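Starting off, we have a lone chain in the form predicted alone, written out as structure tokens.
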Amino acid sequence: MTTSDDTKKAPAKDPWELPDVSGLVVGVLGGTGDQGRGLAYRLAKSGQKVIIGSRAAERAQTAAAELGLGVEGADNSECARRSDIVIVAVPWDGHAKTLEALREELAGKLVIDCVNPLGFDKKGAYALTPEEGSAAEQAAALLPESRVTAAFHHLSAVLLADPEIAEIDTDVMVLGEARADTDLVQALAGRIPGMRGVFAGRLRNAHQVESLVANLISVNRRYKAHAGLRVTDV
């Protein structure tokens, strides 16, 4: 016999109750570029173990030595193999080729795609629409055995790299298919002082998040700023 107490639903999970990611190794593919290098610096500064990946191991090792903070450098393949979480911060024109080459190494990994498909002309930046819908969805199609998420699109590389700036005042929009995965990404974003990861939907909604970078570039050019985003009332 059941009672009313037996049929009560379990309390909803607190959305800000996030896992501890401090012991996970984070690899950054494209870690010698401005965005990847800035993310590697901030995560390492927060105490995360970070490996920078590049097509050339020597280039990655040089960048890692310049950053210090225990950051290591390796070629992309080794970086992917040795990391628990892998951030994809490569240029858009090399996105598909890089991921295709690392499909085996990235199998079973949590992958965070932060690539923004953009074009530029005399009018400024504009969004491109990949055949799959977004860079994140392209990554998911190319990496069927990986857990692909999307995040870290709207961060200023200038602010990330500036050692004089203690906190990065911004929210990070996090998208993905499984709550366990997006919770991990939110927790990782929260390791960086001033940052907060906010769940923003499934990967099918990644296009508009990636595209918004074109608008932020326009904001920054007009106001000589390094604009980020804050989500209110959450």
Ligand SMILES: NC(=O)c1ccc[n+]([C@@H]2O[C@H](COP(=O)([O-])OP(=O)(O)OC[C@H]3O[C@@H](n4cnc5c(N)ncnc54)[C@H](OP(=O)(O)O)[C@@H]3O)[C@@H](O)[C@H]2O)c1
The other form holds:
Amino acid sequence: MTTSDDTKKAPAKDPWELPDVSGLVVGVLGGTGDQGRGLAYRLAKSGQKVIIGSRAAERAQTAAAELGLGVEGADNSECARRSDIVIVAVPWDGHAKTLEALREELAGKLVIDCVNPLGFDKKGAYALTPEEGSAAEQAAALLPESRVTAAFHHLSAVLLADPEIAEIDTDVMVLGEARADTDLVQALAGRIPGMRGVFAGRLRNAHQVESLVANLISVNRRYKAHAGLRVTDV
Ligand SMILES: NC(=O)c1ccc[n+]([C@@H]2O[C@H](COP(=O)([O-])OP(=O)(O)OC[C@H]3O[C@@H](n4cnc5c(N)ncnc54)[C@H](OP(=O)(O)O)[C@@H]3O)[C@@H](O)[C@H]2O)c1
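Okay, that one was the form predicted alone. Can I see the form predicted in complex with the ligand too?
Whole complex next, starting from this chain.
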């Protein structure tokens, strides 16, 4: 028998109630580059255990030693294996090859893709359209056993790296298929002072988010800025 109590809906969960990610190890593939190193620095500074990955372990170890903060360096494979959350911060042209080679190591892991497929010509930056729809969807196709999400596309590596800047004043659009995973990524973004992770849809809508970086690059060039984004009314 169904009572009126049974049919009552559970109260909606507060979307800002996010899990504690402080004990999770974060790996950064391509963490020797500007974006990966900047993210590694900010996350380690906020108390997260971070492992920088590289195609060459030695380069990762050098970058990690420069950052301090308990950051370790390893080749991309070891970085993926030892991490709970793996940020993909390699250039678009190395994206597919990097992920294909790490399919096993990344199985079961929460993967955060921040890759922006862009082209540049004399008119500036423009968005490329990957066959799969977006870099994030390419990652999901190549890593069927991983939990692929997308985030951190719009951050300025220059601001991330600047130790004089205490807070990064920006929102981070977070995309993914499973709410539990996007909640974890939002929580991770929220570890960095000034930053807030905002759920922004499923991976089929990652293309617009990745492409928007071409617009931000135009803004930066015109106004000599390091522009970020804020989503209002949430
Ligand atoms: N820079 C930004 O402000 C920014 C902001 C948001 C998102 N992103 C995205 O983040 C990603 C990294 O950007 P970045 O500026 O840090 O790039 P980057 O410095 O050119 O490359 C990052 C690292 O990736 C590795 N790498 C280079 N070519 C590779 C290849 N063919 N295959 C595998 N690994 C390769 C290199 O590390 P090793 O040689 O040590 O392996 C390099 O240090 C890009 O996809 C970009 O769209 C960048």
